[in-house]
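We begin with a single chain expressed as structure tokens, specifically the form predicted alone.
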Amino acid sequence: MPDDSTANKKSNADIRQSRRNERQSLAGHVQRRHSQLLCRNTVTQKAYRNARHIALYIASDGEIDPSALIEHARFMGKKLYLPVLAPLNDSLYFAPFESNSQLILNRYNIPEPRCHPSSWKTARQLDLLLVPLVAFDAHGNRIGMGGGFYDRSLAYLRNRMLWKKPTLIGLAHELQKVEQLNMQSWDIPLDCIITEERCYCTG
């Protein structure tokens, strides 16, 4: 697995493109294996075991697939949510994701549950947020697709000293790890990153 020692000399745009290319190149059977291993590594985490309300995502663009984890969480009776784009301020809310939820594509062709906005939750109403990413380092830093939706939606966490909710865990393939990312003041670090190989907890 690559651990790019020159990552801190590259721009985030270069890192984003190289890691997207690598995860997109993974064969289907490798993706399925990683999904199962990701589930195994996640369900042992205290933050997952204690969480009642969990937001995650539907994989696209080679992202590690949380499908096995979704199945486990439903079996355990946890309430699941998917991110939805607010129409006015480009921030994220989280809509209930049931086994029979009807999904529609947003303007980025990402599936969202079809439901009334009155049923949406904000990030601070969740126990655990499982986020996709493009690249990460062992210090809890991540870069995503570049839209900044998660950072805007979680900006309030920068001002929380004692109580922080939700717990933030990034999900990724091990090959998305780099030695160091160049982060900005508005970037929100993760509490943990979980891959098919291991957990990188920062707390």
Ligand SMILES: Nc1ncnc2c1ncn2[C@@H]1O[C@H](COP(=O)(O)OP(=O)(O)OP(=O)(O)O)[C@@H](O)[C@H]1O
Second form
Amino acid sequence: MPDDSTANKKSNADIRQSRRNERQSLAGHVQRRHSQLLCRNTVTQKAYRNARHIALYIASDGEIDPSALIEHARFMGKKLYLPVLAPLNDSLYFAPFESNSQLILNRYNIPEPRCHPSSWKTARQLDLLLVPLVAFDAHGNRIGMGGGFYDRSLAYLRNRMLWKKPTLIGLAHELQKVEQLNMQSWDIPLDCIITEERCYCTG
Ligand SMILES: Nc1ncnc2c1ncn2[C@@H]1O[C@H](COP(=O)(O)OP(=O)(O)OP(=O)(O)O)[C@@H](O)[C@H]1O
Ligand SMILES: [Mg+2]
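Having looked at the form predicted alone, could you now put up the form predicted in complex with the named molecule?
To see the whole picture, the full complex is given below, headed by that same chain.
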């Protein structure tokens, strides 16, 4: 039988459904404004200013859109990467993302740069990883789409005493914030979450 604390908390599946519906319903002009405000709130962060190798994502499913930030980062001469799904181990690698990169859809219909695996980087070779999420709380906990891809790829960070790279920053609409998430042993918390309104930093 579930204990009271479990019974009173919304399940991650419920939270995923409601937050995905809400972000998908945002109007185009709201999405564009959030993209600009997200950029403004990110560029002032030390972890961003100091980073040279930065992975981010192309927005889908109503995710907050980092495209304004992509422009800024390219202007600043930073090296950008997009996640690619390794076929064999369901882990993420990170492929160089130039303004002229050719993109192809992976098995989840998410665009990935077309390039040889020899130019992929692993997470630990990056300075900063900007991750999408479905819901977060102010303690740096996140849930994603439920595939476990980020958690698997970042599992080595569970012992952050030894290895701290990359800095992990979640990007989200403010409406994706929840009071408290139920976390599992494999979940990797974030150093910070940035929304169109503010930053939630845990360190
Ligand atoms: N380090 C790991 N090793 C093996 N399996 C893992 C690991 N991390 C997560 N998983 C598996 O992935 C599944 C989905 O995890 P979870 O529900 O936390 O996804 P998520 O955090 O929403 O996804 P993502 O990390 O892609 O954003 C879990 O059922 C778990 O078994
Ligand atoms: Mg998880």
